[in-house]
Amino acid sequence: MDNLFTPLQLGDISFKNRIVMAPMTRSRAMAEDDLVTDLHVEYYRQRASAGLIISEGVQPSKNGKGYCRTPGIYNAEQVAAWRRVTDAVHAEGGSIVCQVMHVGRVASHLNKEVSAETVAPSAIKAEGEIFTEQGMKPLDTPRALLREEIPRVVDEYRRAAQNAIDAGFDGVELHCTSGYLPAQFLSTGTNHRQDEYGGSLENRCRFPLEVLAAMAEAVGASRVGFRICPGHPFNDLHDDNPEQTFRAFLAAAAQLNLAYLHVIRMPATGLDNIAISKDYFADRLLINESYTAEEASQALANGDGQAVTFGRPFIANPDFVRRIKESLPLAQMNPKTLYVEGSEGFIDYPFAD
């Protein structure tokens, strides 16, 4: 498995090994102002041996928030708070990028500021419930964005990318799956617009491509990546032909000279997401979803990607990289503490020694 431990350079983003920490919502930010805290500083510092850390999803605006206690990066106070996290990771020799996540319609007003709205390409409610401090509640019915509002939302992403670099992040990743705003624009089931942002395949690709271009313009394309999972039905997402949609999207995105594409494999959809992605990003591909270390090493040897991202193992094993390298047993996470407040299940998992 030596190939997991070699360094990598994608664009201007440096990886000290090929074992990447995937983005994972942990719901520990301060509820009233979306700030990361001392807990986040320690959580990410503990895991800085990863070749690269991709942060939890971070909202680019008040409207972009959907879940309890998720952090933002849309004001100076949030930037300063994140700077403490990135400084801690860099002090340990690590690299970290900020995943920018606007949830669109996947939200409850109970998790937002009073002045914030739930917006989407079209006013189509997602089926399902979301956790709030008042318990599980139905997802909100979104308001359809007006044509003149869309450039402002694109600018929210642009400013979030710049804020992330100002906060010391090594790059940014656009969250473009899981039923969130970019995926809502891409998909036929959630985008019923009749203007230049809906209808045709080219029009449905327009918003996420404009967002990627704006982020690249702000911080340099060599610091920008994005994450996809064609066919993923999470959060009531549906597209009539996800392979066609994503091939068009990826073909256009490949022209932006971005740092990387981060793809989730999901055989249950009937699509080979890695094969689709390799057709456009074969030399800058991060691959994800339930790899063992042995399988990850073989995938790299097969040329499936340049690095492998791991989520759940990093939760209970802050020294996951060392445990893989030395064939040490892995601790198991406690699912009951994934999203609770406080340090339990967040920074109290022990190192191997």
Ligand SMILES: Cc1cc2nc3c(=O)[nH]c(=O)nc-3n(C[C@H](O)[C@H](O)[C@H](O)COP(=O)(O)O)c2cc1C
Contents of the next structure:
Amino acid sequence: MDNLFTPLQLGDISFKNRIVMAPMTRSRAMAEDDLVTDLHVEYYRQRASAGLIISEGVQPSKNGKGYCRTPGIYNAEQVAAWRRVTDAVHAEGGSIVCQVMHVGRVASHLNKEVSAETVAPSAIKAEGEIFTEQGMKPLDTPRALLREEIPRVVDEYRRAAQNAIDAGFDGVELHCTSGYLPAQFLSTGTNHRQDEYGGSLENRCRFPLEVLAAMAEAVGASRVGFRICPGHPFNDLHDDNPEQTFRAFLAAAAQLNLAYLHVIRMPATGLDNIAISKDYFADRLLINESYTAEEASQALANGDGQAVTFGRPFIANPDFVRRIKESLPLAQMNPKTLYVEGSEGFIDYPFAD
Ligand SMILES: Cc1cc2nc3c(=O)[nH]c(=O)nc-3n(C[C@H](O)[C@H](O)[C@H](O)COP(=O)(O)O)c2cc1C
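For the form predicted in complex with the named molecule instead of the form predicted alone, what are the coordinates?
To see the whole picture, the full complex is given below, headed by that same chain.
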């Protein structure tokens, strides 16, 4: 498994090994100001031996928030708070990028500021419920963005990318799957717009491509990655032809000289997401979903990608990289403490002796 431990450079992002920590929402931010805390400093510091850390999803605006206690990167106070996290990771010799996540319609107004709105390409409610401090609640019915509002949302992402770099992140990753805002624009089930942001394939790709271009313009394309999972039905997302949609999107995105594509394989969709991604990003591909270390090493040897991202194993094993290297046993995470407040299940998983 030696190939998991070699360094990698994609664009301006340095990986000290090929075992990357996948983005994971943990709902520990301060509820009112969307600020990260001392707990985040410690949580990410503990995991800095990852080849690269991709942060939890971070909202670029108040409207972009949907879940409980997720952090933001849209004001100076948040930038200062994140700076403490990135400094801690860098002090340990690690790298960290910020995953920018605007949830669009996947939101409850109970989880955001009173003045914030739930917006989406079209006023189509997702089926399903979302956790709030008052228990599980139905998802909001979104307001369709007006044509003239769309550049402002693109600007939110641009500023978020700039803020992330100002906060010391090594790069940014656009969250482009899981039924959130970019995926809502891409997909036929959620995008019924009649203007140049809906209808044709080209039009449905316009918003995420404009966002990627804006982020690249703000911080340099070599610091921007993005995450996809064609066919992912999460959050009631439906597209009539996800392979066609993503091929068009990836073909255009490949022109932007971005640092990397991060793809989730999902065999249940019937699509080979890694094969689709390799057609456009074969030399800068992070692959994810249920890999063991052995399988990850084999996948790299097969040329399926340049690095593998691991989510759940990093929750209970802050020293996951060392445990793989030394064949130490892995601890199991406790699903009950994934999203609770406080340190339990967040920073109290021990390192191997
Ligand atoms: C607690 C939890 C929170 C997650 N939050 C996010 C997120 O904020 N952004 C994202 O892109 N994926 C998120 N995911 C998905 C993970 O990044 C990853 O794709 C998933 O856990 C599968 O990888 P694994 O099999 O290595 O765990 C989350 C997963 C978990 C378990």
